[in-house]
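The chain that follows stands alone, in the form predicted alone, written as structure tokens.
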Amino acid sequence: MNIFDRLMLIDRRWVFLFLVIVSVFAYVADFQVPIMVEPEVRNIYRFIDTLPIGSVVFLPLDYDPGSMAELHPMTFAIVEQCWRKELKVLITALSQNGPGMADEALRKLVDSMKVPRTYHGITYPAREIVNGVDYVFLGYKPYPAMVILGMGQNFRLPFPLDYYGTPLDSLPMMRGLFNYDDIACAINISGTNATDFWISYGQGRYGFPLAIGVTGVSTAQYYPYYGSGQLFGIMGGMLGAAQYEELADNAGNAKGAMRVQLSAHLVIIAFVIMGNIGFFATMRKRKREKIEGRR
């Protein structure tokens, strides 16, 4: 038995564990994977970065468990940019699971934006962040093509209450907020079908700028909207994540998840080329053996 026999007969649990161990590995090591950023993630950094101070940022945050892993670095890091620049950030989550996650978010970015912090050589002071002032949750609603068209009129219409209780027209950041004439855009970071209710219901009826953050599977699907200029901007999955954070100079989750996923696509790839090697050598050698059985 030579060694393409040996690489067929390979348990395929053993690749598995093998997978996992590199990942492992990855994850604790300290390397840096180095970061190419792609125009469409670049265009919605820039869009907000030169918003004047005080603009109101719509953050529709339609995912849940599932897919925060590959969504939820986008959250920070774009709301952390906002809160830096003084931008105000308006935000709804139409995926019944997602209220809770996002309002936990919310609260440990709260707490980060206690500590001043420095990027692109710039010295942030601590910032006390309050709810009502900087921004406002409005929670979970469903429907969401019906909430999408209620907001176009008045926020107040599916949401009389923010997700916390509060009348809106007691908080003093929705003095003059009333619809999407009132934000400077809408940026939806989603993991299910509602970015098309955003696209159709949101921009398409009320043409105020939107931008998506969406998984990776699903991702290219949504690039003919940004050909046609319906969208400004796409971030998708955990490679649009880390993007952002490497234009923000603001390293989390999603740039140490590049390290794992870099050194497991290379583990695949791996195995698929010695599979394939394997596979054709043993093909090879069976067709001689035939031949020379003939003989």
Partner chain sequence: MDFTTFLWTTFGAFLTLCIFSFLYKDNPFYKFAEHLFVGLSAGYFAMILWHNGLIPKLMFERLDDGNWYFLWVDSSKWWYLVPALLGILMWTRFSKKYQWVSRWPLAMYIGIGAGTAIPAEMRARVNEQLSAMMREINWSHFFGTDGVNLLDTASGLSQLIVFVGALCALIYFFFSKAHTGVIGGMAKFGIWILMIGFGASFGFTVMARISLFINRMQFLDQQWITTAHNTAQTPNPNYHWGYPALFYSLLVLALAYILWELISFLRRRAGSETKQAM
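Take the two forms, superpose them, and find the largest set of C-alpha atoms that agree within 1.5 Å; that set is the rigid core. Everything numeric in this text was worked out from a predicted model, so none of it was measured. Positions refer to the first chain, counted from 1. First, how it differs from the form predicted together with the partner chain.
- With the core held fixed between the two forms, Asn276 has its Cα displaced by at least 2 Å.
- The Cα shift for Val20 between the two forms, taken after rigid core superposition, is smaller than 2 angstroms.
Could I have the structure of this protein in the form predicted together with the partner chain, to go alongside the form predicted alone above?
Excluded here are partners and other molecules; the one chain stands alone.
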């Protein structure tokens, strides 16, 4: 048995163990990985950055705890940028387990705004973020397509009350805010197929500017919509979140995780190359043995 035969017989658990060791080592080690920002992520950042004070950014957060790793950093980076720029944020969660995620993110973000921070050399003072003034969280309603169409007429149709049970009309931020005509843009951060509904029933029907932040698994399938102009930006998985953090000068969990991503990917690529060499070498050996057997 030569080295290639041995390679083909390696127990997959050794691969997992090696990957875990490399990932933990990269997590503990303190080195930075350069992050190249793609235009599709930069478009979202620039769009928000150039909005006038008081504009409303609509943020449907349609993800469950399973997608938290990739999508939570996007939510944190975008909402913080909006609040530092004194924009208002309207939030929904059209995924079943989404309201809890959105509520947790909002509580943490409200706390983080109580501290002055410096981004790109500009110091932003501490701010008290007020529910109903700086943001409104509408909550969850089933059947995303119907809810999206309903909000196109009036946000009050599917959501007469906000997530905390307050009537929308009694919230200062909702004065003059009726439907998609009154928002600057929508950025759908989603780990479900709700993105399809936002493209077809939201942007397709009402024509508002739409960008998305999606999990790595579904990123590739949404690029055609970016190419066609239906989306003005895409953030794909943890890499997209890291690029946004890099642009916003707001290093978070995604940017810090890139060194682990890089190390893990290098290990996987090395194993793929080794596996292929082993596969082709054993195939060649078998062919040779077959020819020799015929002789």
